[in-house]
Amino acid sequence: MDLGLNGKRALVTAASRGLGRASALALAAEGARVAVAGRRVEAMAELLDELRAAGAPEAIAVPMDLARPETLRASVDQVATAFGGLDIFVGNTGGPASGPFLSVPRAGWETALNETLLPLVELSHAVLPKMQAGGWGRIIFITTVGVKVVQPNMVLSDSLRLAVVGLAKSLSIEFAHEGIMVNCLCPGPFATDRMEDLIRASMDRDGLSRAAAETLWLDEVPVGKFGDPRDFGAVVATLASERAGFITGTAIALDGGKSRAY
């Protein structure tokens, strides 16, 4: 099925690794021309030669922090000065900490705050615009299953990217008019380095083994593994499309089953 997004124009954030990378790619695969964003610009020319053997006919590095707000709307109109526009934007921010309620002070809600949620608002505004100018746009938003369940140990990341779906939602009411959807994707454990991350956590607090720190994560997820970063990013290059043009304010489960609720 053609996706329609050959020639489309795409920025992805925090797309050095994980599933901003594998979403990165998988609009490559399409068609896209595809702009990448990470705090070190040198650290993703293999990305940029990856993306281009994938088949964007154009790939750029962009510099952006998303702990720096001077840094976002700067690096968005980058990418629409080289493109000449912009239409897709998916919306990647590293994983805060994890740690039960009380282990989190005030300061580790400021920090996650400040890189997690308020990047969102920010490049939300930068890239608005762009897309009205074209008359449609795709805005993809990553969060986590843990705005469908919540997970133990990982408060701030349940509830400041509950908040980035309640963001999403709102988008997707005011732009609908415009042709602009805006999603959110919700992963479940996928094989990434962030998974390796909290797998480590698991077994530095809790004192587990590995195979008992993997089994934590994976004992209600019934397929009974890890997913796999190309699954996701087959996922958003499908509601990047304009085969999606009906489909807004969503927030799509990607976790093998997960999410028990309806």
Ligand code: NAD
Contents of the next structure:
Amino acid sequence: MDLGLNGKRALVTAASRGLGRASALALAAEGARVAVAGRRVEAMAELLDELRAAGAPEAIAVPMDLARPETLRASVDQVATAFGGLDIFVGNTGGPASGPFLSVPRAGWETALNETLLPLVELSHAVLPKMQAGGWGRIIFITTVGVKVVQPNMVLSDSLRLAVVGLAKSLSIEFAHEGIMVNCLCPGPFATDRMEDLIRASMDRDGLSRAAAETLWLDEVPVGKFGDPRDFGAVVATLASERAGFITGTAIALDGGKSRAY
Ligand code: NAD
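Having seen the form predicted on its own, can you show the form predicted in complex with the named molecule?
Zooming out: every chain and molecule, the one shown earlier first.
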């Protein structure tokens, strides 16, 4: 199947590792021109080589610290200038801290808000006019399966990501008539550095063995193993494609069967 991504102009944020990186690589493999955004541009040199080797006709890295609002719009403008426009925005962020509710003071909520929800709002403001100018667009926010089924010790992520889903659904009705589709992907446990951090946090906080901590994340996953980020990237590429022109306002679980939500 031709996904129609050849030459499309994509921006992936928080792209240096994990699901963001896998998303960028999958878009590159379909021939998209890919911009990756992260805090340290020099640390993404190897990724740029990988993107080109995967098939991206053009790959650039732009500086963006999601916690610093002044870097967001400037980086989007930099990408649109380099590519002559922008068609696809994969809005990824780092994951907020884990822990039980009483361990998270107001400052923790403010940090998570500033690094998880508000950057996606600001970035949407920046990317949407560029997509409107081209009469076509795909926005994909990376959230969590916690928007379908709440998870222990993930109060920040599960609460704020529901707001991201609300944002996506609101954008979907405002921009669909302009050819701009807006969706969320909701990952369950994938084998990334973030998952490693969460397993270690469970071990430290609850005194669990590694096997017990892994079981915490896997025992409600019928597939019975951590997801492969490459499989996540493949779904991103599909949702970013021409073929996904009738999908908008959805929040799709990629969770090995964990949520089973309707
Ligand atoms: P990861 O920790 O492996 O990678 C996160 C990326 O975000 C890194 O590239 C990091 O450099 C970047 N980042 C963090 N803070 C940043 C900032 N202020 N500015 C710019 N970049 C920043 O995480 P991941 O596993 O790839 O997860 C990606 C997203 O998916 C996260 O929001 C996470 O909460 C969510 N998620 C992941 C899983 C999973 O199992 N991996 C499950 C549910 C939800």
